[in-house]
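Encoded as structure tokens, the following chain is the form predicted on its own, with no partner shown.
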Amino acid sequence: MSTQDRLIESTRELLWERGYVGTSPKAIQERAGAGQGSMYHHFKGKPDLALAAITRTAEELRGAAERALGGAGSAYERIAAYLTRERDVLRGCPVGRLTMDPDVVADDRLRAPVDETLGWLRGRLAQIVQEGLDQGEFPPGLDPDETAALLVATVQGGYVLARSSGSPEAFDTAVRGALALLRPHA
């Protein structure tokens, strides 16, 4: 792995663990095994490095979501695959957690990949809900955009419930509840 990649990966991990303020250039350099000169050779400063890390994290989240959502099966099965995919629930969402970081939210450049990713996810889920409506899988009148927002809120809220209780069961309960609402009725 190149020095630049080690810096980005170290920043990704530290942002997930500590947030933006808690991620110092020194901690990044130590974790990456890179010197200050290397960091500033590849990036103008901490904000540019954080942007690269957040962008990479967002791209990975999109890829993982698309693997579940773009797979085989009915609309319900693909949504269920997304909601039940393997996650480190007690660590929280590496993208969603950034919305709780005031320094990320206050910076338009740092917030943009977070907003774009969650917007993409809502749009992708809405497409699948619409497919389910078109196939008669879901009840008529179900709004795809509202349902997609509910599903994203279930995942993000599930992380909060799990972290606050110290148990992944809280996340799993939220997912089961959302799936029960969508379950096709014969």
The other form holds:
Number of protein chains: 2
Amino acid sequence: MSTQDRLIESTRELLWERGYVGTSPKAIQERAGAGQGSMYHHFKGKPDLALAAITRTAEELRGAAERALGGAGSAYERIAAYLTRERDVLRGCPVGRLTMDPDVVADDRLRAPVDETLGWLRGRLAQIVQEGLDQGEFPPGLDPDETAALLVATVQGGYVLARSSGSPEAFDTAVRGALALLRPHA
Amino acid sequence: MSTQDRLIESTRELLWERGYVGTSPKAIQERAGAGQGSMYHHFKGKPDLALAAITRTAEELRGAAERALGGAGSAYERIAAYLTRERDVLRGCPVGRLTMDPDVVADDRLRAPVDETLGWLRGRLAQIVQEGLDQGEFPPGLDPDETAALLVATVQGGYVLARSSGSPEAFDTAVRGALALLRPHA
DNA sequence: GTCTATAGAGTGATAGAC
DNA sequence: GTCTATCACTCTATAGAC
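Mind giving me the form predicted together with another copy of the chain, seeing as the form predicted on its own was just shown?
Let us now look at the entire complex, which starts with that chain.
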């Protein structure tokens, strides 16, 4: 792995653990085993490096989500597969947590990949809900966009509940609540 | 308002805007119009002041929630009143956002009021769901705890979606999705 | 491409005068 | 109870040698 790659990976880890405000170039360099000059040779500064890290994390998240959502099974089963996929719940969402970082939200270039990822996820879930409607799996009145937003919010909010209590239990409980309301029972 | 109160209020604002890691004693003092010595006279340090601020914010949040949840109307109507109550959506939740602050989650004394507040909210909502079940308002299989966790997660996750997109729209969409699934249609 | 040296500003806190 | 002075340290970045 190149020094450049190690810098990006270290930044990804630190952004996940401590957020943008809580992550210093010095900490990144130490974790990557690189010096000051090395970092500033490859990247213009902290925002530039963060953008590279966030972009890579966003791509990975889309891949992981698509592996669950694009699998086999009914619409409900694919949604359930996504909601219950293996997660390091107490670490939170590496993309969603960035929305609580004031310096990320204030910078359009840093916020863009976050917004695109969550927007893509909402759209992808809405597609699947629509498929479920077409198959008569869900009640005809169900709104795909609203339901998709609800599902993404459940996951993001589940992380908040879990981290607040220090246990993944609350995340799973919220997810079960969502699946119970969505489950076809006709 | 006393200097002590101004320090707490300034801390509350800054914790909401920038989180714990992003809030410095200096910034607090400037906003409160107080000097260094003044702050360290009233509080032992940053964690001590943050605890006072978080405690007060948590109390206010419970009050605001109870005003919606303890009102008149059916269970569904009170839940809807809570979900759609006036919110400064793009500012996020002053309590929930603290769960993304590593230094808050790592400190049991700071995490406690956050956990207690979200725990109380889950319990209060579960109570109301149970009332709805008793009244035959909701389908008999509905689990109060799961549903309550789902509702709190919807709100917390709705903030994430809204801040990601820079618009409150996504929050409202997720809330509509939750209310649509919960609405009595018998 | 990587290193060390340096810089000005900020961080969180203490000391002691008033 | 509030102020200023000071502290050791960290933050983000630049300069320039190798």
